[in-house]
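Below, in structure tokens: the form predicted on its own, a single chain.
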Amino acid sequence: MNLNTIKNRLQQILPFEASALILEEIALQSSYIPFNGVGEHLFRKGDSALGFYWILSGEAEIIIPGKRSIRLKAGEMAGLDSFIEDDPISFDIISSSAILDCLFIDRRCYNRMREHSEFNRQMNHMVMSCLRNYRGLLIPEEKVYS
């Protein structure tokens, strides 16, 4: 995939207006990964979580034995939680469609897009998201309070 072309899907899945500048700047430090077929592993449960994938197209799939594994798309960051703990990842994380066009996001790329006042909400946002979906599937519902 080309750097225009990354950048195009970079615009298309934030929901922000972001400078031509700084989606440059992100194409080029991050790492595109192209999975290209469903059950292809992004993190295997108990990989070091050095980065995390930004999904630009397609669907990944977090599995958690025993309870409905959650769904990522478009937009969507696949290993974040984990990466900004600086643990492990906690549960496999595969491809679920035939084709999955990916970022990888580093340490010195995620430092480099946090510099950025709107990418800063967003990363703040995807982290909220996160522990909301896993707060629904790992904790009962009788422990949850609203």
Given for the second form:
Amino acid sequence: MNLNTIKNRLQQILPFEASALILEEIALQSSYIPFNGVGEHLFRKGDSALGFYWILSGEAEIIIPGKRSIRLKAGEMAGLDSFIEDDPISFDIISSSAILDCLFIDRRCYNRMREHSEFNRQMNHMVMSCLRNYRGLLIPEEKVYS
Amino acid sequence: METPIRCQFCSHLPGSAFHGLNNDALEEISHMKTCVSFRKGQVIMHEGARPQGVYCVHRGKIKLYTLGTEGKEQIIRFVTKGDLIGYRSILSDEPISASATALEDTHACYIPKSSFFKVIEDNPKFSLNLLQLSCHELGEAGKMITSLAQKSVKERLAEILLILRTTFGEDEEGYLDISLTREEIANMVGTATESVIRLISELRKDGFIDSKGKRIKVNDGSALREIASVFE
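Output the structure of the form predicted together with the partner chain; the preceding block shows the form predicted on its own.
The complete assembly is shown below, putting the previous chain first.
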């Protein structure tokens, strides 16, 4: 995937209009990883969280033994919680769609993103989303109202 | 120069891990791969990620490095035409151990993991080539550890200048055919940028090297070998 396609995909998953300069910077400082097939590991439990995956398209799944799995869609981030905590990855995270396109964001790229207020807000939103996902697992399924 | 569509016509084939494969195998790889390009400064792979394929470099130069706790780079080695990156991580099913960034505009061929394993299964010669490559890289890593542990900064700098000359060669004016900042050289030597600036200046005064901006020319290889305690 070339730089322009990555920038376009990024703009599609962002809820705000990002400047071309920032998108270019993220595209250059992140690495693009295409997963082909279901069940490929983004992370295995215990991997060092030296970065996290930002899903451009497709779906991934956090496999939590004995619980419902957590599905991650385009725009969501896999491994962000462990990365922020500087902890090893807690659960296996696998691809759950035939094609999954991700960007891998390392500490350097993450720090640059955090310097921009809109991205900072988006990251905070993602962290809250992680917390919501895990909190949801604590509630028995039959007591979840839709 | 465009990346060739078919591997059997690639000028870097003899020096690559694919050498010795028959035409049918090379034709098959040609069908499975895609050609990708990276801009100067673009990150190709990140330490800690699980790559889903390998890159065979067709044109350009890439640095492989790890980031220390304070974000300081330690350059492990450079990768150039015909070299493979990402294969050890795929073979060991472990996250990649070093990040890779293009030092100049780079073209590479990307072979997805499943196709890479198919080539291994179908071609014992390729497996042997990979084994030799892994052993060679292991040996180089061992040398680097010894160098970092036992040699002085000046010895390491001299050794690295010689390695750069062997790896990338010289341009028509005799300068090393790679443009590295003093910081990048320091990251390879494993020292502070200021020390590298001072030592390069010393080597220049002694007439062993010449420098013009970022470019460096080795004038006296034997003197550098002596400083580096490298004997051929």
